[in-house]
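Quick heads-up: it's one chain on its own, the form predicted on its own, in structure tokens.
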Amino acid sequence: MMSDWFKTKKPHKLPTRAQPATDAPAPRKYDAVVVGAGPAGASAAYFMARDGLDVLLLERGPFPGAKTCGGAAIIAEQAHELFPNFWEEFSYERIVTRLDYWWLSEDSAVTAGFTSSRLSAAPYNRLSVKRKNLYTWLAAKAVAAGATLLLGHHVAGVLLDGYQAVGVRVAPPQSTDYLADLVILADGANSLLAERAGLIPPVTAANLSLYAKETIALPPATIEERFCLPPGQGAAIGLIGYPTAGYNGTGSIHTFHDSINISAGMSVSAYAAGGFSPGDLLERIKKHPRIQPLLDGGVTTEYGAAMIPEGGYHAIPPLVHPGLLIAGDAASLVNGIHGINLAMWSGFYAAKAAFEAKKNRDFSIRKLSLYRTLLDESFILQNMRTNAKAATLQRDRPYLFDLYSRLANEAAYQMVRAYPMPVKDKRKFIWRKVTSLQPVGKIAADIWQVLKVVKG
């Protein structure tokens, strides 16, 4: 105990995996350098920052979220345990109403949705968000709190005293060093930052999604009219099949206040198999027939994609460092469609830990390990422990969201359809035809294995 509280305090020799530029001017220490202003580093910063530590958030945009498009719908009620509220201080675009899953073959859709009025009271349920709108909310109340945040300020690596963190290293045209007790990286996913400095293995293809995304203006009440809404409120649609092109992947649909958010997307072993782009995706599903009609007269605001960690549980590496802690997308903390939330709070966790080190000055892994101890304990791990097999079942069998979006479609087509025959062999020949997509014994074994991932 007394030698790592005396190793915090000790000076730090010059480290030995990143030398210091020698023109550089003499660095500055804090109690915590962040690394991006994300979700996860800004409520990092902001929580660490209103404990009194002193704090240094870089983020490589101009603002914060500056790279990214579109938006989502983000969990109110956990958000509202964090920020108390929020929604009084922060511009959301809708309230979510609406929740929906379609199941799209070439020409059609099986649906199911709901959709209730009572998700309309505070503390609400979703709240449809922009990125770059809630980004800049969560770093301003950084600021607020006391944290400094320097924009357009691209970190080229961390430094290292030894095994321990002390700091990060500026790229040009700042090329400037800053030296801290803790530095939290929150630089999305595929963190560069953490696998130089030999923290984390490389993100392999198949843990790593692509996602092209689009924001189509339209009026707000065309939104509304299209969509079913009353005015205020608005719908998170999930899209699986079709959209991805035989391959495990979703898309989805989100309405904000006067825009329409689209997206689909696959993990990058999977482009790499068909042979896609992230834009071939988006374009799928711009022209299916029962979408097309939702965005007719819609210009195109935003055009981007983005990479999410979507390998689960078994793929987070380890989290817990001298001197470092990983966060949000870095840490690969993403459940299926939920990740923003996971990332604040993430923050928030690794921003406790912080605290509990400083008071202590220990910064070793053994105090630091106070953050996966709160996470393995939160919802966040908890519920990606029972997702834990989702990630293996998807790669084992590449093509079950398609093939049963289809199955499902075949189906339903042909109960809907009526045909001169009795009823008993209308039945049959339902039955025959869902068997000659998929067998019945490998049927029965899809639905084996999924019920094995349900049941965690």
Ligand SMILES: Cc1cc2nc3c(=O)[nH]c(=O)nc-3n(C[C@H](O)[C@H](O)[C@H](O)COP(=O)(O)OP(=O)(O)OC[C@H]3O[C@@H](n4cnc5c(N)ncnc54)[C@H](O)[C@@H]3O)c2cc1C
Second form
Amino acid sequence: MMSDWFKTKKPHKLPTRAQPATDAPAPRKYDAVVVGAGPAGASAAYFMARDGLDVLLLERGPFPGAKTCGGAAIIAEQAHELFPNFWEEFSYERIVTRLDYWWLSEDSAVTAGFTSSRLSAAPYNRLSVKRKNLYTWLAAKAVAAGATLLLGHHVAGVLLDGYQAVGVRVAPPQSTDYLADLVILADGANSLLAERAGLIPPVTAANLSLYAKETIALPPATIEERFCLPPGQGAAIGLIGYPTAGYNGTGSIHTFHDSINISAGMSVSAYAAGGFSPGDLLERIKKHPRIQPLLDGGVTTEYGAAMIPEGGYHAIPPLVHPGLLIAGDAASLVNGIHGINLAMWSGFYAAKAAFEAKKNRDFSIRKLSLYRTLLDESFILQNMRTNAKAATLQRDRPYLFDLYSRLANEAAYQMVRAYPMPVKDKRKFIWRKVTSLQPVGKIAADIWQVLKVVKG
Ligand SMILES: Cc1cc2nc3c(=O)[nH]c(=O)nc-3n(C[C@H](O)[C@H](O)[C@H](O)COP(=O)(O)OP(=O)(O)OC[C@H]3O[C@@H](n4cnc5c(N)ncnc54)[C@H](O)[C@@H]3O)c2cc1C
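Let's compare: the form predicted on its own is above, so bring in the form predicted together with this ligand.
Let's see the whole complex now, leading with the same chain.
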């Protein structure tokens, strides 16, 4: 059984009390110790172990990737490049064949979407997954390749010799120091380990978003009927506008085999300004007249909150340090809401740099900079660079989503109304309605800013 694999792997014998790094009895030194068994850490551990490095993977939770539970949509085509046909090795939920965006006002939705049976063929475009299944499978691969995984090990800090990272210290009850030539921090959004070690500046409240999410159980046939899906196929819907009440944020709906995931979030600074809680945003979405019928009769099985670093390209901190690399969310490698693939790929590139460093017995910044070079050349950073202006625009003009969703809904509503008036007069009437929400000059200025972003 999948859940038994880590029980059969014997953990290393651990000292039983806390000791300072300097006088602890020399434990076995690893080539690399990886903190966090989410997609970034488990991928790094897998690729390093596969290349013959001696790897220790430490996870504070009771299962890999415990920080962000629930489900997600993974871009399968990209993950397939790293883990060919990975969907054959673990149980995913649905093949996503319907991608929608809904611009919501208080009572309506203007929607744009794409659905195609072509998306149902392997290699799939997107798969909805339960994180626990995906992350456990990935960590199991790392273990099968030779890495050692220790669950329930909370890393308290990075051990430094001058500026060189030389290992990590695990908090009580294990209170153990683990030494390594290379430390990879993959501890997720808002990496306190990197911050406390003075390796990165604190993540700002404007660049960190907090999402509330809820899993609602429904029979598979009901989900397929409500979302117009063939059996086994799924939908991913981005929700824009009304859910975040004029602040910088979004919501989403994902379908799983027998449940729906609904989430909403915005930047930490927006919560402070708006006086909302993450739960308030979720309730706004759930009560929306276009969304409530999709959830009707469902039973809440999971509720939680999690952070996403959404600062974009310009918020990426220094990722390479003497004897240490930072990957995944800890490195702010998130594009929009998508982070799982970026985490996996950054783990892969970190492993490549680790392999070269080990071959040359050189774990200096100079040698490890290969990691940053590979990232820079990859689709990950190229796409983040392309989207950098969009992230800034969204942060500087947080009203855009809400205002233009309301505007689009008002225009659409008036267009479908059948007033007894000539079309020419109706057009003027609609224009007056729309410009009463935002004056023409300001609409033109917003369009100009958006065009500048689109032009790149
Ligand atoms: C609500 C929400 C919805 C999302 N939806 C999607 C989506 O649909 N598609 C997508 O691609 N991405 C999505 N994301 C983003 C995605 O979840 C992350 O980008 C991805 O999980 C990052 O992987 P990671 O390995 O860097 O970090 P994580 O997945 O956060 O893993 C970090 C791991 O480190 C462990 N850890 C942390 N601190 C320590 C410590 N001190 N000691 C030991 N272990 C530690 C944690 O327990 C955790 O297991 C979503 C995020 C949120 C919050």
